[in-house]
Structure formats: C-alpha cells, structure tokens
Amino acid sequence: MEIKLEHVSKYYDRKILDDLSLELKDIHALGIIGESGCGKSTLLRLLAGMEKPEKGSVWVNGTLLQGKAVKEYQKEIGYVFQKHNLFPHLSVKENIVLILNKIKKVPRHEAVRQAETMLKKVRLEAAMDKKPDAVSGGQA
C-alpha cells in the first residue's frame, strides 16, 4: 500500500491537522499513536475518504481521493468505528452478511461465503455464530 499526503490541513473548531505531508511506500501495516485530540481519527477518516481536507491532497495507491474516485475507492475498503454498534440480536457473521448484502449489494449466498472466509482469515471462526455481547471488544 502507498499513502501520500501533500500539505493536508483539516479544521473543526480548531486546527487538527496543519500542513501535514508524508509519503509511505510498500507498507503492509501501520500504527498511528498520539495523545487524545491530536488528529489520529481525523487522519483515518481522511484516508477512508469520509472527510475532505480543507487544504491539500490525499492519495492512496495512486488514487487522488476526491470527486468520483472516492466512491470507487470506498467500494474496496472497510472502516471499523471505535464504537462499532453491531446489531446485538444478530451473530457476528450475520452482522457482516447484512452489510455485504444490503450496503454492498452482494447476493446473500455470496455474502455468507465471504463473511465465513473473512472470519476464518482473521481466525474468528469460533466466534462467527456468537452474538456481539459474547465476544471481546477486539473480536467484535
């Protein structure tokens, strides 16, 4: 994966990111650490195309995240919120199937297959039929 930010600034009621530039090439995992309020979540929302910078540009794998390109890019990624709010009456697998089927328009039988494959890939097959309150926060 490649990430490039060029002079990115993002403001809410104050400056959160101010003229941030960075370029990361050939990365497979990345940790972002810092104090509360320093811009970690804002940076992730920018990288997910959920927010637009006031200034500058955000590139992921050679794609400039603006305009129509954002919608296409978002079809290829996922974003897990800190407060994920899984449906408590559905199993872990059914929570995934629901999103794939209703949001991504994947046929149900294929969504079930994809959900099972994803859960096995991250070694959560034992949790797939459990309700969210029966698994840890990290598993959820």
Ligand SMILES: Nc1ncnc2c1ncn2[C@@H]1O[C@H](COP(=O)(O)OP(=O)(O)OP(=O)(O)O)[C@@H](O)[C@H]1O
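What you are looking at is a predicted structure, and each value in this text was computed from that prediction instead of being measured. Positions refer to the first chain, counted from 1. If you superpose the two forms and keep the largest set of C-alpha atoms that fall within 1.5 Å, you have the rigid core. Compared with the form predicted together with the ligand:
- Shown in the overlay between these two forms, fitted on the rigid core, is a CA shift at residue 125 of 2 Å or greater.
- Positional change of residue 116 between these two forms reaches 2 Å or more at the C-alpha, relative to the superposed core.
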Second form
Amino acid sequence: MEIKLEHVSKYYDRKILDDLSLELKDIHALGIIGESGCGKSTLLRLLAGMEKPEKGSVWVNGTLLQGKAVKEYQKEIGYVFQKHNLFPHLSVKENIVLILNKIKKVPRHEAVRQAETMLKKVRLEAAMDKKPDAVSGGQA
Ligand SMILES: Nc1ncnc2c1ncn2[C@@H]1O[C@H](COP(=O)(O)OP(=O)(O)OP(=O)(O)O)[C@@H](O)[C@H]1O
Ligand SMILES: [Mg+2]
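Same protein, different condition: the form predicted alone was shown, now please give the form predicted together with the ligand.
Shown next: the complete complex, the earlier chain at its head.
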C-alpha cells in the first residue's frame, strides 16, 4: 500500500492537522501513535475519504481522494470505526449482510454465505446470531 499526503490541513473548531506531508511506500501494516485527541482518527477518516481536508491532497495507492474517485475507492477498502457503529437491533451476521447487500450490491443469499465464511475465518461463528451488545468490544 502507498500513502501520500501533500500539505494536508484539517480544522474543526481548531486546527487539528497542520500542513502534514508524508509519503509511505510498500506498507503492509502501519501504526499511528500519538496522545489522545491529537488527530489519529481524523487522519484515518481522511485516508478513508470520509472527510475532506481544508487544504492539501490525500493519495492512496495512486488515487487522489477527491470527487467521483472517492466512491469507487471506498468499495475497495474496509474501515473499523473507533466507535464501531454496528446496528444494535441486527445480529452480528445481519450487520455484515446489510452492508454487502446495500453497498456492494451482493445478492442476499450470497451475502449471507460470505458473512458466514468470514465470521468462521475469524472464529466468530458462535457470535453470528448475537446482537452487538452481547459480544465483547474486540469481537464487535
Ligand atoms: N467531528 C468533530 N467535530 C469537532 N471536533 C472534532 C471532531 N472530531 C474530532 N474532533 C476533535 O479533533 C481532535 C482530534 O480528534 P481525533 O478523534 O482525531 O483524536 P485521536 O488522536 O483519534 O484521539 P484518541 O486517541 O482519543 O482516539 C480532538 O480534539 C477532537 O475533539
Ligand atoms: Mg481516535
């Protein structure tokens, strides 16, 4: 994976990211370390195309995250929210099926098959039919 940031600034009520530039190539795993509230999740939202910088540009694997490219890019990535934002009234499995079906347009029966396969792969088959608040934070 490749990440390139060019003079990225992000503001909320104050400046969170200030003229950040970096270029990383051949990344397999990357840890972003910093004190609480310093802007790590903000940076991840920019890298996921969920937010736009006030200034500068963000590139991932050669794609400039701007305009129409963002939607296509988002079909290819996964993002685990700090607050995991699962639907509380749906089972663990149905939370996965819903996204595959609505966002990726996978037919429902195929989405169920994929969800079950993935959940088994990460040894969560016993949690499949539980609601998100009945599993641990890490499992959720
Ligand atoms: N949507 C928002 N509106 C206003 N301010 C925000 C918003 N999101 C984050 N902030 C502020 O931006 C700063 C950076 O937040 P961010 O969530 O990126 O921090 P973090 O480094 O991920 O912290 P933590 O380690 O606690 O998860 C914080 O001061 C936070 O209060
Ligand atoms: Mg955070």
